[in-house]
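This document opens with one chain alone, in structure tokens, the form predicted alone.
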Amino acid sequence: MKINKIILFGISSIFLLMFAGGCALLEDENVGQGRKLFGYYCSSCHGEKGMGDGFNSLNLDPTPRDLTDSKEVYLGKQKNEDLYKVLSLGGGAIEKSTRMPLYKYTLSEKEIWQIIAFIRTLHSHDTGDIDFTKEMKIKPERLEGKSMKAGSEKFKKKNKRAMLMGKKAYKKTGCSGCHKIGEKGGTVGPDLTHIGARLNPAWMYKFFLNPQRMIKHVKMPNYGFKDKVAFNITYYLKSLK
């Protein structure tokens, strides 16, 4: 009889795991790995729960989508293309804030495709399953870049045309959604104020061109800069002392 027991509490057990946090051993492995992808870029701003209430959200204006639809039905009219294209090339592209980054440079049309997948387990919809048997990119395309030397001539000059078009560069990219500068901006990156003391400017160049390359496994995405915009950039952040 106690062996029964302890057999039946076993079972049970089973059941409570595999129903537990959304049937979370029964879950597709295709939306398993969604869900991992979404927790490391995306909650920070739209949350765990998909709901819009990251702790990163309460820096934004515009506030991030509350991806459940459980105020007003938005992503459930959307096309599963219409989320491909707002992942892969960010808000920007379908007319909404440019604080949404785009990730095409950073993750593989598969890990793309999991991430939506994941997202249509968090509201009704009629789109279908997405098909993951079809062919697909493995491996995420990834921008080399060119190298700088440090205390090259090229970053010594002082070039006020350049500081001014790398600050609006960071402004129509929508860093401040991610990044501080002074009392302003987003808290899931470093706080930028004083970043032009702290780095060397040719390992910002060759950052900017390439995040993963510089550092594996970093949150920011590569946004596909031209070599121009990058440095841009870099002169811009490198004048924040």
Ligand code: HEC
The other form holds:
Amino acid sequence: MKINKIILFGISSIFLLMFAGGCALLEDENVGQGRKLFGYYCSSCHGEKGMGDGFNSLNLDPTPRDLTDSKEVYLGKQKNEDLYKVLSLGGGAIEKSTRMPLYKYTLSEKEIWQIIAFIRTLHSHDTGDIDFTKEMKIKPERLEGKSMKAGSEKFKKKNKRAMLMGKKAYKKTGCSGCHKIGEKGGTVGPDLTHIGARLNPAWMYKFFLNPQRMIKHVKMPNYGFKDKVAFNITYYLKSLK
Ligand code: HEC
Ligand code: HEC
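I would like to compare: after the form predicted alone, may I see the structure of the form predicted together with this ligand?
Every chain and every other molecule in the complex is listed next, the one we just looked at coming first.
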């Protein structure tokens, strides 16, 4: 009797394991990879399930798009290329809010398509599958490592103009989607209210040129800034003490 029970338990566990394993295997490899990337980079705003309800959504106006189309059909009507455009170039490129960041300097073309493949599982659509067997055409553009000499004359000279231009660039880029200065802004990244007192400007400058080079896999997007813009933003943040 006892032995029978053990055998029965053993057999059912094996079936359970096979079932669980089968489910994991059923998910397409690219969709699985896209799910992981989405969880890491996007869920703070769009929510784990893409409902537009991530913890940072409360800080955002407009709110992040509900990618499941639960209330209205929106993404279902868009072509894969439309999604590629907004993911790689950001909300600003489609005349939407820049609180939706751009990812073309942060993620490779393949990674962006993997995220799209995952998003496509969240709503119904008739746009066809993404072909991962063909070679990706749009080459990922990643910034070359350009560094700035720490403590150079540039940084020493007080430049009010750079500070004001930096303030504008900060606003235009949508940094406040993830960061607070004073009362306003998101909470995905650290509060920047007194950042000037905390961070070395040379470090900040390098960080803005290529965040992932300074902190591995950081969620902060690489915006592909020109040196000048990174410099101006550094100057603005440096003034926040
Ligand atoms: C800082 C918050 C934030 C993050 C992080 C973010 N988004 Fe968004 N996203 C938004 C907001 C806000 C909108 C709505 C913009 C609007 O309607 O003006 C949006 C809109 C979108 C849209 C709809 C675009 C359209 O056609 O209207 C898609 C698709 C999207 N995001 C996908 C993603 C993906 C995928 C990621 C991760 C790679 C991501 N988002 C990361 C805030 C964010
Ligand atoms: C999608 C969200 C997101 C957006 C948009 C974003 N950041 Fe960040 N940022 C982060 C995260 C997350 C960190 C935390 C890095 C870490 O310490 O791991 C960070 C870190 C930083 C830091 C370092 C802060 C510290 O305490 O070490 C600065 C400065 C900064 N961001 C400025 C900016 C600026 C300027 C912009 C706009 C050009 C911007 N961020 C846009 C998410 C974001």
